[in-house]
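First, one chain by itself: the form predicted alone, in structure tokens.
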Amino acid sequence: MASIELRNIRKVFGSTIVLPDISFTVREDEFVVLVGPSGCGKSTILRTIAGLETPTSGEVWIGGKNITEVHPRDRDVAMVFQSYALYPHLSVYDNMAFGLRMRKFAESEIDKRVREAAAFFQLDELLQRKPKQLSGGQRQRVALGRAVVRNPSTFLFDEPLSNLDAKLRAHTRTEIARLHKRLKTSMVYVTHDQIEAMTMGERIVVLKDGEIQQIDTPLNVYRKPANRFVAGFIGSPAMNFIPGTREGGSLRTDFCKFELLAATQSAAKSSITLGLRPEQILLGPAQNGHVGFNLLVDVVEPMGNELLVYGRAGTQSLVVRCDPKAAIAIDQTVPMHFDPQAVHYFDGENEKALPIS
């Protein structure tokens, strides 16, 4: 086990600043997910930890040692890539054993490690096959097994599930979570998929344009986003954002007006954005101090376990998550309501979250 620490990492490609100044720590045996849109710098961070990129300035520490100038092969780090990167002419067994043979391990030790990893990833019956004889999910398990046999202090995953279909992604997510529980090793996982981030990470690092927007547990990132970007990126369907204007102690939007919370009043400027997650909008007339409005339904999407309703309140487009048994039809006008103490408020200028208590 080894902690990972990035200290003021800056990375510049030509005139482009990819990472302006990144600092964070991954604790021993912690699973941390780097999440953000394409081009936000998450893979560059991972490659910097692995030694495949050299930072323009700053330091990388693993296990209490400065390894910024250490060659990748000497960092005791195993990396799993988006592409499986298997040797097509070698069997599954030889692909998994290759790295150990390069490090001059005894064949008895190699055999022991390969067969243990094969048993864990259910590859026992496939050890003599070539990669072309495997499915995509099987190839990814071989890539995971090849990393595991090294028994490194740190695992790095660079979008390893992107090439798999939805069912295989869900299955492999579970396998990686089981792997972390078994090995209790520091893991850093890169993805643009917020569902992977929410379900796998003990902590999430949300990135935008090379800068950290928020570091916290998945539930805190979801429930207490630091700004509008985080609120909109984490959650599916995405949060509804409604522009509003402060009028004294009240907030006026295109379709409703209500009294602002005291904490929000003291911090808010004239422009405020109201953030409503689809499940925070409730079907039915307003009650118990809730704010009511009418929604003209445009689209209804039955999802089996839920009903997604798309519509308009005034000129504002909204998506609402409803009970799957709700009787809602297209072009119908239905009453909706929300609790002003349970939703999110963002400064209309700097987009930072405003306090609600």
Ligand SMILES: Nc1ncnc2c1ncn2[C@@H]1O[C@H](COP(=O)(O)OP(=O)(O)OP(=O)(O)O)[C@@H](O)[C@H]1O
The other form holds:
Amino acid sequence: MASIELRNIRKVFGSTIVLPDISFTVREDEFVVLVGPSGCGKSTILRTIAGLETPTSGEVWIGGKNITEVHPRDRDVAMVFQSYALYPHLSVYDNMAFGLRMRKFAESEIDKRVREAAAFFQLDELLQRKPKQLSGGQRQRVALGRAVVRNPSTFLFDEPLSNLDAKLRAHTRTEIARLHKRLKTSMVYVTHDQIEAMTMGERIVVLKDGEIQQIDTPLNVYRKPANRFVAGFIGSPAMNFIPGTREGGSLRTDFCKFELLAATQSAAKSSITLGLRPEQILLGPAQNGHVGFNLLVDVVEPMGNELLVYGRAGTQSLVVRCDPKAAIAIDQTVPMHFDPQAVHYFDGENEKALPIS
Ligand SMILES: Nc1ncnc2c1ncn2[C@@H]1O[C@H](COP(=O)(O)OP(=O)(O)OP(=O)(O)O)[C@@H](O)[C@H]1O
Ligand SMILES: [Mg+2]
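Would you generate the structure of this protein in the form predicted together with the ligand, following the form predicted alone above?
And the full complex, kicking off with our chain again.
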């Protein structure tokens, strides 16, 4: 078990600054997810921890030691990639044993570890097959098994599930969660799938353009996004953003006007973006200080467990998450409302979240 610490990591490729200045710590038993859009620097961070990339400046510490200059082979780190990179001519068994043989482990120890990992990932029956005789999900489990047999202090995963179909993804996601529960080592998991981020991470690091936007538990990131980017990136369907203007103590948008809370008022400038999660818009007439408006419905998506209703309020497009039994039809105008004390406000210029209390 070992903690991971990135201290002011800067990475420049040619004239491109990929990571301006990244610092964060992963506790020795923690599962941290790095999430962000394509090209934001997730793989570069992981590769820097593994030693496959040298930082332009800054330090990587693992288990209390500065390992910035240590060769990747001598870091106690195993990395699992999106492409499984198995040796095609070797059996499943030999693929898993390969790294240990390189490190001159005794065959008896190798055999013990390979069989243990094979049992954990349900590969027992497949040990003599070649990779091309396996399904994508089975190959990915071999890649996971190969990382596990090394018994490293730290695991790094770079989108290991993105080649799998939805069902296998969900299954393997649970397997990795179980693996973490069993091994209790530090794990850093990269994804741009926000469901993986929400369900797997003890903490999430949300990145944009090589900069950390927020580090927090999944629920805090969802409930208290630090800025508009985080608010829009985490959550599906995404939060509705409504441009607004401050008029004295009120906020005016295209379809509503209401009194701002004192805390929001005191921090706000003239331009404010209102943020409404699809489930924060409620069906029915306003009551108890809620703000009401009418939605002209244009699309209805019955999802089974919920009903997604798309429509317009004034010129503003909105999506609303409703009870699956709600009777809502296309071209209907339905009353909706929201609680102004429970929703989100962002500075219209710098996009930071404004306080509500
Ligand atoms: N060897 C390199 N030379 C030049 N630019 C690079 C190199 N490696 C990565 N980059 C650039 O650095 C940025 C970050 O790349 P990185 O692979 O870390 O992104 P990512 O967040 O993992 O994206 P994805 O989700 O698509 O995998 C990208 O703009 C990429 O083009
Ligand atoms: Mg990547």
